[in-house]
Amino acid sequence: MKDHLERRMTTTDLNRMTARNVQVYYGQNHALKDVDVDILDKTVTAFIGPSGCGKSTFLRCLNRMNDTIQGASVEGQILLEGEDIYDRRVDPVQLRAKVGMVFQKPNPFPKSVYDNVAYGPRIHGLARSKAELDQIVESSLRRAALWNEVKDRLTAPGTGLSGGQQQRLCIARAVATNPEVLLMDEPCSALDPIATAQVEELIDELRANFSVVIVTHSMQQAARVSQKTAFFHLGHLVEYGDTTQIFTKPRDPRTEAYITGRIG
């Protein structure tokens, strides 16, 4: 499947992912309607909107996490580098190596710091030797701005780190497979302000190498970290554009109402 996706690597320069006419159903409930959006290369895209508006539902479409929810179905087209990720030939496990995910609550494996990061490269066969695996682990921890804090305790359990360190460990784990896109679902909601600032700074650094998509309830956070913003409301993608434009000159009155606090 990796080759199946990578064959199209040269088809687009700017768009990492493209969604067209995406519909999501949970049983009879039509949860997400007619979503069109482009996820650009080396860009942070923020999904904002009230609780239950569909932003996390759509985020989970991008790496087929909705496959794991009973009764969920997705229609429309979502392309990664021009290749349909819902094609029957695409292995969801391999896809998730290309479209990584960081969840709301830090969820390190009950393993050592080293083994948390090494897990993905091991199962996907990305290292041919222990030395290569060591290099991937160190590089990933450096990308997650965590190496200097944990380099002397790589064999210690990841669950023993602080909350902010655990979340950065989860980011290191996600980037260890060198994904095309990194999804983050409310990655700072369980963190204190200092840890939140560290993760926000990290997100800005990560976009040099990845496309980052972040779901956030915090409009201030979206304004700080993203270059593109998509506003969801009642299952619709209301507006998508440059973050500055969305926050200063929204085109849709519903967006303005949310930005100014009249709905939400």
Second form
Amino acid sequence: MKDHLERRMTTTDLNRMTARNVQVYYGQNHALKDVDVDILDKTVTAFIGPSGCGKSTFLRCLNRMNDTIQGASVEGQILLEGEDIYDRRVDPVQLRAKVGMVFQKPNPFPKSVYDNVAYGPRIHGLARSKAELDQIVESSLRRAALWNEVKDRLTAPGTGLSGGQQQRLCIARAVATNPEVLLMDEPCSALDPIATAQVEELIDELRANFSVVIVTHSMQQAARVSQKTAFFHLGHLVEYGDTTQIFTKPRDPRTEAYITGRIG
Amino acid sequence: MSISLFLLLLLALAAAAYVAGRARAEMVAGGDIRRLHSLPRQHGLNLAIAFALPALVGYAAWRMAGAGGGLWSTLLILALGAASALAVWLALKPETRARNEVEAATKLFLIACSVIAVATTIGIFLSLIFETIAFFQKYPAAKFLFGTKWAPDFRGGSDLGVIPLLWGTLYVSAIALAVAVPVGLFAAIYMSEYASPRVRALAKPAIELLAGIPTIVYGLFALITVGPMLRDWIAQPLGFGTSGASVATAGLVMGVMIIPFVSSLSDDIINAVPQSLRDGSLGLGATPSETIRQVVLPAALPGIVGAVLLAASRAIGETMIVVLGAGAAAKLSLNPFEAMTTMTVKIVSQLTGDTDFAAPETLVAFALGLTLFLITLALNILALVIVRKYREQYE
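For comparison with the form predicted alone, kindly provide the form predicted in complex with its partner chain.
All chains and molecules follow, beginning with the one already shown.
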């Protein structure tokens, strides 16, 4: 499968998001220091590093989900298409429609499969008619490789699906709002190997339309699905570069120690 | 010998047994307590239980049989306990499983406490049933259940129809819920979703304080403040009547009283909705209020319904606020500014003063009590079923 995934190379070097000199504080705790990362268009970027290194924190900065945490503050600059997302004029609600998110644990709403996927389009008024909404739901579920499994039970509750199906439902839900960037926080950590393989394949397909950022604990997963990799350690961005370079010729000794299993 | 003296003596002797058991265990262990199966204090407790349990049971049986109370019989019972303790003391070996015995006794004690609670409910229910049967032998059940006139007369020939009282009860409760449910629910949403932890830490106990105010104080508030205010500002200008006591007064004040039942329970339930659902919704670009309306509240709804039903059964059983706020006249009317009364109030008035427990006018109180009990029981069961269903959903 690795070969299959590597065939598709980075198609563009266009910057979607640019982060410069980002600092994050949780109260007194300086959780993230001097992070510079570029998120390229139509590229999968992987964030790796040991637990507590700040990779999920940084991911949550990219769509301002840290705003919902008491006492968290962000400094520095994060640009989406050249616009500072922490600018006063930016509405975090609109930002999150452009930068979607999939979480570690599948979190379908206690609604039907259809309503789960239609949630975002309904909120943002993306569909002009019921037929159009039906079409968005179907295409989102197809993109998430879930359509064939659920097309006969769109009215069944989303919580009744299996774990892997739930996670793909959450991906379909995020895709339905047509975001520019899709953030995934360890999307496979609650899944078995088969469901993981399905989600990984899906991530690679999503790359055709979106920028994908994925936080993962599995270095094999980062190597399989990403084109760019950023390695975080103790709140610092240690190294950022092409995935093949990070895994074959790491420049920093800490990166080498982590990917060879000596730290972390 | 009086009961209290007996209990005091029993306690002192049990303490002595505890000390003796501990010392014996340490002696048997030969100074090395690691050789014991159970810790010395567990042996001590075991011995204390071996003494106190037979003595207590024996004493209770003796008193219930009507005998005893004398000095010698009491001493005999204590000797029985001492004999049982002595047997345990003599049999104490390092491998004696005192810990398991103490665990078993603890479990027995806990079961006994639960049985008391359940047995009391059953006892209350049975006493109501028997008195109600006695009532129905003197007064036709159909006239009680469907009668629309309430006019008790101890000289005989009274009309004891429950309908006006039932109507008053439901009317007052409905007004109370109409006040408490929106206010309580919205307060709960504010506290769980918007308030900072500091505000919440202050506001939640402050709202719960409402539940701690004695109902008679609420009644006074209804009588001297709310009642005249409603009469002078709303009822009289709009031509609804001139009564100071009214259903609206009692309902309003009762609604305030049950706000904490709704808000506190709903707050807990809303908090139990997993944060991951909120994150999921916010992460899709929903606003906080959209998230609450479309994700959090639907997920919490069964629990909120349970909270409302518990508040309703509290409102239905309320007496003091009704007496002082709505008066004591049994009436069937739609006008919320008219004095009406409820079943609880009539139970009180039928049982106070000189009462003859053979007259239907007195016995009707038990039939009213049973009706009330069945209504609240049904509401509580409904609430429990709904809450349980909700719990299964998120665990």
